[in-house]
Each structure stands twice: as structure tokens, then as C-alpha cells.
Amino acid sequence: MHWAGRAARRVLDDSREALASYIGADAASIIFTSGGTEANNLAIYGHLSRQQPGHTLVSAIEHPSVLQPCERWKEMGMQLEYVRPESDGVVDVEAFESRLTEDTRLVCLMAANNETGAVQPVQKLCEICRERGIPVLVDAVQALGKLPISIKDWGADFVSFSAHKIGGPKGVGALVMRRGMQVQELTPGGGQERRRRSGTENIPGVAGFAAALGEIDFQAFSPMRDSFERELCKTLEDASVFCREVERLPNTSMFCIPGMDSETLLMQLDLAGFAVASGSACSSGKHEPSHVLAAMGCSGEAARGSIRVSFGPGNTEEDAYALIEELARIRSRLQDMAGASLEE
């Protein structure tokens, strides 16, 4: 009741209404969480855990924060089925729509792919999931800001983002619930976010959160995405990158060099200054095979040997080059070290 708690609770209020005002949402919609991890599992246990046993449709190229939690009400008693993508990386709507069932208590499909950037069909999806009363949750992390985003034209039961994918803080994020729904709270405590998510809101997070929308142009990092891959198709002839004629993410390309592990070419490219990834950033603390790439029935191989790029506001096209350089030399040195081992 103090003047600092209502100047505290004044910037919550505002960054609320500068949210809900960028994504076409309800302010009171929005509950501020840790990241976008928080807000799937939010979503995913508060929702199911108000649910009867049942039926539960997931992607097969969905973010780790939800296919986990997802395998976890799996082992619980809930029927779990995967939908994969088109070889192209893009989920077909009618394979969805033939899978649903009376007993669907959720359907979860990303707005856009965290690995390969292909943008996924979530408002077709869900008119045919309102049509017929099942709940949908999108992920749509990677999409905030560099697609355009209404939430009220997708029509989703659940929508959850992340401030670090625009440039804002790490660890604050939110879920957005339409009106009408419920969700069991996961952390009771003093009844924070209308008794939704308690704990004390990160103020400075989610004002950083507010702060950072629109203030990257994620569309001017396309031109460099594109003269990327064309240069880096012509000096690497066998390279091939994914998803390449669907629409993606405007700052993202994920390709695989024939013959070569990626672990190797992420260490050698550290060394050399550069940070990309082989897979989900959140889950590159250990090496496997992109479950996203083997869902689009890509070869172990081509699995192994991929690089995810991400462009951003401090990156030229001298950078871009500079990388393509790089990677022909670590394969020439690569290739000379094997052949040498053979001779021996």
C-alpha cells in the first residue's frame, strides 16, 4: 500500500498494457513468468491438471518445455500422440485434424520452429480446434518479433513467449491464457498475477521485457540470411540447407555439411570466435541428434552434421562471410588430418 510498491505495481501495470498492446491481447490475459520454459509447463500442467484423463496431440518438433512435460503426463496416464512435420519442416493441418478425438484434452504446435525457423500453420489449427472445444497451446517464443502476431485472429488457449528472443532480459517471459480459461497454479503462495503464478514479480525483468519490443528489426537480418546460404551453397557445394523453400524466420538458417559432426565443427567455430549451435540453444549442454530434424525424417547423418545460425543486431555480412570462410577451412584441415591418418 506504500508509494514504492504502487510505483513498483504502476510498472508492472504499464509493461502488462505495452504487451498486451504489441501482441493484440488482453492485458489481463497476460501472466508474467521466468521465461518461456515457465510459461509452457504453466500451461501444460495448469491446464491438464484440471482435466480428466485423456488424449493429449503434440508436434513432433516442439521446444524440450514441451515435450517433457508432455512425456511426464504421459507416465501419468495421459494418452500422448506426436504429429510429425513434412519433409519440409512444416506440419500438415489435416494429419492434426485427423488425430483429434472427443477425448483431446490439449494440442500444442509452435508458431515457428526454434531450430530450423519454419513457420508452422497455429491459426488454421486452431479454428479447427475451437470449432470442435479443445484447448490449444502455442509456443510462440520464437516468433515474437520477427512475425507478425494477433493473438486475438490465432484464437490460441495459450500463448507463451520469452523476452531474450527480442533483445530483452534473461529470465522473464510470459503466458498468455484467453479469457475464460483456468489453469491450476504450480507455485501457491501470496497470490501474485491473480493468483495464476505467485511468487514476487522481477519488475526489472518484465520492464526490460516491455522496453524491447519492436526495437529490433528482425526482417533486415533476412537480405544477410539469404546472401548467407547462397555463398555458403556455392563455396561448400554439397551443403544443403533445411526448410529452405517454406517460410521462415527471418534471421535463422539451419543447414548440415555432408561428413562432418557437428560437435567437432561447434568447437573448432568457438575457437574461432564464432557462436552458433547444433540444435535448441536450451539443450546444447549436450550433444544428440536434432529430435526436430529426425522428425522431418532426415538421415542420422545429415543430423549429426547440422549448424543452426542465428543473425543478429551486431552482425554484418563480413561476419556472415567471415563464417563460411572458416567453416571450408575447418573441413579442408579436417579432411587433410583423416587423410593423413590413413596413410599411416
Ligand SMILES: Cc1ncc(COP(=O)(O)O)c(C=O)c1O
Second form
Amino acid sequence: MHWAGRAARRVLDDSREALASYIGADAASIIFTSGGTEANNLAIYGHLSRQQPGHTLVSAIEHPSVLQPCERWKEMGMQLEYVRPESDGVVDVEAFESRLTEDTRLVCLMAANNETGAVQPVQKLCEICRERGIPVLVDAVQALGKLPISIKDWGADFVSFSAHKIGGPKGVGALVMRRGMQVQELTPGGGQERRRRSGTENIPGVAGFAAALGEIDFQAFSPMRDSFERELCKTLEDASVFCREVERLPNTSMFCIPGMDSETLLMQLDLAGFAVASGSACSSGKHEPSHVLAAMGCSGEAARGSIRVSFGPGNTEEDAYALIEELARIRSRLQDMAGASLEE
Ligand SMILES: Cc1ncc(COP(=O)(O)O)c(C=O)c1O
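Previous: the form predicted alone; requested now: the form predicted in complex with the ligand:
Now the complete complex, all chains and molecules, led by this one.
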């Protein structure tokens, strides 16, 4: 009721309005969360826990923050089925459609993949599921700011976002729910976010999220990404770029250098000052091949030598070429070392 509380409320309301108009949604449908992971968990747990036991259909290339909660539900008795993408990295809507059943309680498909950048046919899938009354979760964490998003056009039931993918603060995101959908709160408490996500709101985070909307022109990185890929394949002739033939995010490149191990490459690149990632799940400390590349049917060797690069503000074409030179240097150094140890 006091002035300080009202000032905080105004920041929250303005930020909600800003996000709503950016993504074409109603402000009331937005639940601010601690990030994309929480948004996905809230959609999956929050929705499924209000349903009868049944069947969940998920693309095999989802982020772990979708796959892991679904696996938990499987342990609790829910049927879980994965739909693999085609070898080009895009899922086939008909493959999804043919597996929908009377008991399907939720379908999950991301708008764009975080490893390959491949854009997925969410609009089409949402239309099909809508006709059959089956709810869809679209993880749009990677798509925000990089692809046109209109929640109303998609007609998705749940859509998740994260601020740090567009240059906003880490630790804040949002779940958008279609009108009429309901979720069981994961954090019962003081009833914030219309009783869908209790806990004092992260006002600085939410304000930072709103301030970041539209600030970075990601389309501007696509010529740099494309010339990087052209030069890479000229310099390292056996390198191959994943999902190059399909629509991708403008700033993402995932490629493999046969015979190389991505963990070794990442360490060497880090020493040379490059911050890039591999397709594998290194966060757990274990070096497992990428589940995305495996689902696309890539060989173990291709998956092991895969690197992903995200171009962002501050990167120049010179940086991109310097990365290629460094990759070539590392490879010839490692080949020399392997040759020397064979001679010994
Ligand atoms: C596709 C996708 N979904 C969800 C997440 C998780 O978002 P957050 O890091 O905000 O929890 C990420 C993060 O990399 C992502 O790429």
C-alpha cells in the first residue's frame, strides 16, 4: 500500500507490458520466473500435475530443462515418447501428428535449437494440436530477439523465455500461458504472479529483461556467421557445418572437425582467448556426445568433434577469421604431436 511498494509495482507492470507488446501476448498471461529452466519446469510440472495420467510427446532435441522434467514424470508413471528430427535437424510435424493419442496431455517443441540453431515448425504443430485440444509447450528461449515471435499467431499454450539470451540479466525469464490455461504453483507462498509463482519478484532482473528487448540486432550477425562458415570450410576442407541447409538462428554456427575432440579444442581455444562451446553436455563434468546430434543420426566421431559458436555484440569479422586460424593451428599442432608419438 505504500509509495515504495507502488514504485516497485510500477516497474513490474511496465516491464510486463513491454514484454507483452514485444512478443504479441497479453500482459496478464506473463509469469516472470528465474529463467528459462524454471519457466519450462513450471509449464511441465504445473500443467501435468493437474492432469490425469497419460502421454507426453517431446522432441528429442529439447533443452535439458524440458527433457529432465519429462523424464521425472515418466518415473512417476507418465508415458513419455520422443520424436527424433530428420537428419537436417528439423522435426517433421507429421511424425508428431502420427503419435498424438487421446491420452496426450502435453507436446513439447522448441522454436529453435540451442545447439544447431535449426528453426522448428512450431506454428504448424500448434495448429494441429489446437484442433485436437492438446496443449503445447514452446521453448522460445533461443528464438527471442532472433526470430519474429507472435504468441497469438502461434496459439501455443505455454511459451518460455530467458533474458540472458538477448543480453539481459542472468537469472530472469518468463513463462507465457494462453488464456484459460492453469498451472499448479511450484512455489506456493505469498501468491505473487497471480498465484502462479509465489516469491518476491526480481524487480531489477525483470526491469533489465524489459530494457534488453530489441536492443541487439541479431540479424546483423548473419553475414559474419555465413562468411565464417565459408572460410572455415575452405581452410579446413573436411570441416562440416550442421543444419546449413535449413532455416537457422542468425548468429549460431555448429560444425565438426573430424578426428578432433571438442573438449581438447575448447581448452585450446580458451587458452587463445576464444569463448565457444561444444555440443556435448559438459556442464555435468562428463563429456557426453550431444543428444541433439545423436538424435539427428550423426556419427559418434562427428558429434565428438563438434563446436558451436554464437556471434554477438563486440565480435568482428577479424575475430571470426582469427578463430579459423586458431582452429587450423591447433589441428596441425595436435596432428604433429600425434605423428611424433607414433614415431616414438
Ligand atoms: C533452448 C533453451 N531452453 C532453456 C534454457 C534454459 O534457460 P536458463 O539458462 O534461463 O535457465 C536454455 C539455456 O541455454 C536454452 O538454450
